[in-house]
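The chain below stands alone and is given as structure tokens, in the form predicted alone.
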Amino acid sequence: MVASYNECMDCERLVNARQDNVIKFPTYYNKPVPADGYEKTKFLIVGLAPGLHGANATGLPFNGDFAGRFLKQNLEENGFKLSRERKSGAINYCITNAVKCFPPLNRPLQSEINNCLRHLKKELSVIQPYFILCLGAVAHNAVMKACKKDVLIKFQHGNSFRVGQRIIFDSYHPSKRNISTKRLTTAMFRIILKKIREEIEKVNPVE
């Protein structure tokens, strides 16, 4: 699957941005970034797109930048760990983005989001999550399309709803801007994580 990501040429603007970044940041990953934890897991987190100095640099979603540090710290403090870390007693999760390449100004075009849906659909088919946390409206809308649901459910922070056998949760994206303006606070985010943990433990109690 990673090979198919690396070979993706669907979006001319994003391909050009990748090529430019290879020159500007030669030590960075500078390729489409696949899910971290590409395996069957009950809980999946979906963000917007790789950050220039985060996932685009490291090759791992939400790794290496402010949003990644905020997210990982809060997840760990509330009993969640990446599935590849295999910590006993924790709730395992996988993490990915709706768009796999860094978009200029962190703003993907709708056509780019649509092009990337095939990758998100593939991840959902392999990971088979029962619970999905969408970080922002772009992730929310992409997940709804990837789940092949035409039901109009608008993004709303703190909202949760069922789509087929899955429960979807919405949160504002933990971007540096959202945190600094207090659009999203640690307390707000932990309320959502507590809600997710309670729902997961109803189905699969953590020992």
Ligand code: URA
Given for the second form:
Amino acid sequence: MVASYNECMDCERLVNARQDNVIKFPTYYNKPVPADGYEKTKFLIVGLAPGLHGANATGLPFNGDFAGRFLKQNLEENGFKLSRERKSGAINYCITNAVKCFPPLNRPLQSEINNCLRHLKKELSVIQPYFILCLGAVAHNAVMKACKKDVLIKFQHGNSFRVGQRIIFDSYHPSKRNISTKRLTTAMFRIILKKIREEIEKVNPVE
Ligand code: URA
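Starting from the form predicted alone above, please write out the structure of the form predicted together with uracil (URA).
Entire complex below, previous chain first.
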């Protein structure tokens, strides 16, 4: 099953940016970027939105840019693998963004985040994750809305909590800025991945 949002025209500003980028960067993907992994998987990671020269270029979330390299390297070193790579002994994950289109200056408007919720909800209904890692406050708020509207828990790095049957984890986003200012370090991120691994292994020791 493949998620396809190519037809989405919900956000005028983002559609215009997409069309501009087709001219500026004709070799780039320049479309809404679907989840990488679109099948039942216990663990889902949710980021902010495609980076211009990363996911917007390659068509895969967290692929081709600094944030993606930091994230994937740390996931790999801690025993997590993309579900489509099907590595035995690893914890499989799918990955997506709260907003599927590249937003100018990497800043989606609240209306764009709200419009995109329908795509995130659809992904949640297909992937059915029990564990969700939210990278940053935008991802946290979108996941909270997509899971259950009436839960009022604010984003807090390192926090984890239950929403229904799910466990949600919060981490600062691995953006270049957060890494270069040391707001998020490899050591900090490892602590979160270790916590997630422990929770997943309580349910299912090794996949
Ligand atoms: N790349 C993505 O796909 N999402 C982000 O949030 C950052 C970079």
